[in-house]
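Given next, in structure tokens, is a single chain: the form predicted on its own.
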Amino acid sequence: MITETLNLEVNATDQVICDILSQAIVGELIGMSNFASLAESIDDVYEKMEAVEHANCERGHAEGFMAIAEKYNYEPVINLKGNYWDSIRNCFLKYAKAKDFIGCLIIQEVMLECFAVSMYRDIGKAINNEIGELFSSISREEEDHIEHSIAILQEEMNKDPLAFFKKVETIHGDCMTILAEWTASTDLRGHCGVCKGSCMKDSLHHININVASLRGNALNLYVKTLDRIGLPGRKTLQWIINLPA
């Protein structure tokens, strides 16, 4: 009986790690696609080259997660049309097609990267093996994307603070609402299309974390990044409070 219980626990732990790897791989491939689209939306040669470099970086991260999944005999689900990820991609494309470089930067290098950096960091601490070490390593690399955006966005805000504030507020409503639904306590849109079985949120306790802490830490980094850009904290905090939970 004890052996059976331990086997079930091991299987549950493997399943949640596999689901986490699935989400990470899809997220990195969406990021790769976004940076590739961003390269097409801008005319500045140096920013264009940087976008291509970042796209290649995301590709490398996806390959790293795929390789370690194979090493541990996990079979991740790689579904770019999953409920939430497809919505995020379409949200980004709306701004890319409008050649809105700043809008694209806010989505990819602030909103998505804040979630990636924070969640990878937390997962890296929770998984005590080389899979965790990989998450921690990629988290540190993704921080460079956030840093890249801050100076550019500070400069943009200084041109017209009110217009910039309204722009970020609109994009927050478009994109962060999707991320908030994805990390809500229940699946507000139904199954994500990436987890193999039921939602992995219900199984995160097998690696001693929970979706509330993952979400809270990600949103905290997001607010701190907006603060660094120069947006008023009393306003951005209200944005967070109004997100789906």
Given for the second form:
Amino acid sequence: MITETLNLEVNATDQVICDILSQAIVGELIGMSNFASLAESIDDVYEKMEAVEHANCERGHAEGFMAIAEKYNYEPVINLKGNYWDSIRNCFLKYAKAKDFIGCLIIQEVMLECFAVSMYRDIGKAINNEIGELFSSISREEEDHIEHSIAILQEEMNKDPLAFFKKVETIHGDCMTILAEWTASTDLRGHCGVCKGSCMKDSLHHININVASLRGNALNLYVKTLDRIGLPGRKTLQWIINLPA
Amino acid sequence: MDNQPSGIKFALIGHQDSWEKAQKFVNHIRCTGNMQDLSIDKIKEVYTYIPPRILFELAFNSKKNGEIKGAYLECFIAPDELNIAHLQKNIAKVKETCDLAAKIGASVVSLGGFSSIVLESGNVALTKIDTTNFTTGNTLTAAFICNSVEKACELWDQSLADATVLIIGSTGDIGSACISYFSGKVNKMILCARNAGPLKKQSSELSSMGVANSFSTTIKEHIKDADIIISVASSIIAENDFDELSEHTIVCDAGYPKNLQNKYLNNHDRYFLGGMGIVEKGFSSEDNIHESFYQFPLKNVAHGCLLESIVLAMDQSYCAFSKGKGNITVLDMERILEMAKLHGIEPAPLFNNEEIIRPKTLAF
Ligand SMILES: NC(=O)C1=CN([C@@H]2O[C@H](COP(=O)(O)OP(=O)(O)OC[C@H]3O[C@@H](n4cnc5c(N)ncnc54)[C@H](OP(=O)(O)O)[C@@H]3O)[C@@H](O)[C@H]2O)C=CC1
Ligand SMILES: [Fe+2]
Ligand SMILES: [Fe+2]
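For comparison with the form predicted on its own, produce the structure of the form predicted in complex with the partner chain.
What follows is the whole complex; the chain from before opens it.
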């Protein structure tokens, strides 16, 4: 009897780790595709090269997660057309098609990376093996991506503060709304299409974390990043409070 | 853009003392378009993750020097986590808020409510970052408390010289200031806190100065002996501790959150909120947003701790006027009260949760 419960518990833990890996792989592949699209659409050669390099970096992350999943005999679901991820991809494409380099940077390097860095960090602490270590080390690498973008965006902000503010506000509405729905404690848009069975959000307690703190920490990093870029704190507070909850 | 507001002289660091108040201001900010209000449960999911920030700018009017500008900085501490179990998290948040105050260039900053207690328990006597000075605001708070207790004695015909005064939280910064003030002015003092060690020391120091006193770690048994109770504890007092409260006893609650939350006390005639001041020439905030969570039965009142940095800013006396614990002197209380008066800031009239307390009209 005791072994049976123990096995169930082990299965539930494996299940949630597998789902987390699925989400991470899909997220990285979306990142890779985003930078690839950006490379195609922009004209500046240096920006093109940088975008390709970035795409390659995200590809490396995806491969890392895929390899470790295989090692542990997990079978992650790699569905780039899942509800939330597909919307995020479309949101990005809108800006890429308009050759809006700064807009793309805000989506990928600020919004998506803040979520990646923070969530990977929390997951890294929660999973006590090399899978956890991989999450922690990729989290640190992604941190560099945020740092890199802050410098560029600060400059952009200084050129025309009001225009820049309006731009971030629009993108926040477009993209953060999706991320907020994806991470809300109750599914606001139905199944994500990536987790096996019911959503991993309800099973995170098997690795002693919960979606509210994952989301909270990610939002915290996002707002702090906006602060560092120089956006007005009272406005960004309003943005956060107005997100779907 | 307003990320670096200009002309800021003072800053107030604060936090909400109940989830209901946090809910009010969050929904006040959220009310764009036709969005639904957020429930407290939903607010709890984001609130404490919000980094400290300016909630609004304020303008206070000095009788002598005109308008000065400042900002209210919220630390986003959970109102129900103001205790030792969450100390590390709270210290980090208060420190972050102090850095922000320095970044916006405030000359003097009040560490309101729990933020001073939080910082001091981390043993960091933070008094200055660059050119920004931090004050706990406890000297003006204590001065307001003592002044209002004297006013209450006059109102309710209680002779101070004959009174037995119970101080809940006597070993704290504000509590010990009240003791210094009332030593020699009252008949007897009863000292109360949870830890016996500091109480014993405080009691013997008073005895050696010839001040009649006793001390206790339990409140309940001393309630009926007290003519005046001043509550300045850093935690909420158990409801049934006040069961034997006598009708004639004057009760001043100066805690934040309120120390005495029971319904019975709200019906007690001689109960008022202490440590509050009133600004003669008034103050305002952008869109008067402060009114969405800072509500009292009379206008232009604010906590003594917040008003201390405002008074210092009005006077251009930028310094850490109140620092550390146990350093408040009666002379300093008089000095800051005098300075406040000069700028039109005085102890608030007595009021409770619902109304201003006025002398009962005599029936002929
Ligand atoms: N009205 C205003 O403008 C202001 C109000 N305040 C409020 O005043 C209060 C005191 O502040 P401060 O003096 O700086 O705090 P301190 O931490 O210096 O002192 C708190 C005191 O309360 C005692 N205490 C705490 N819990 C209890 C309890 N359950 N029963 C009896 N004693 C208790 C402590 O001793 P022990 O730990 O041994 O019990 C200590 O003596 C706080 O609530 C604070 O928020 C502060 C500033 C301004
Ligand atoms: Fe990545
Ligand atoms: Fe990245």
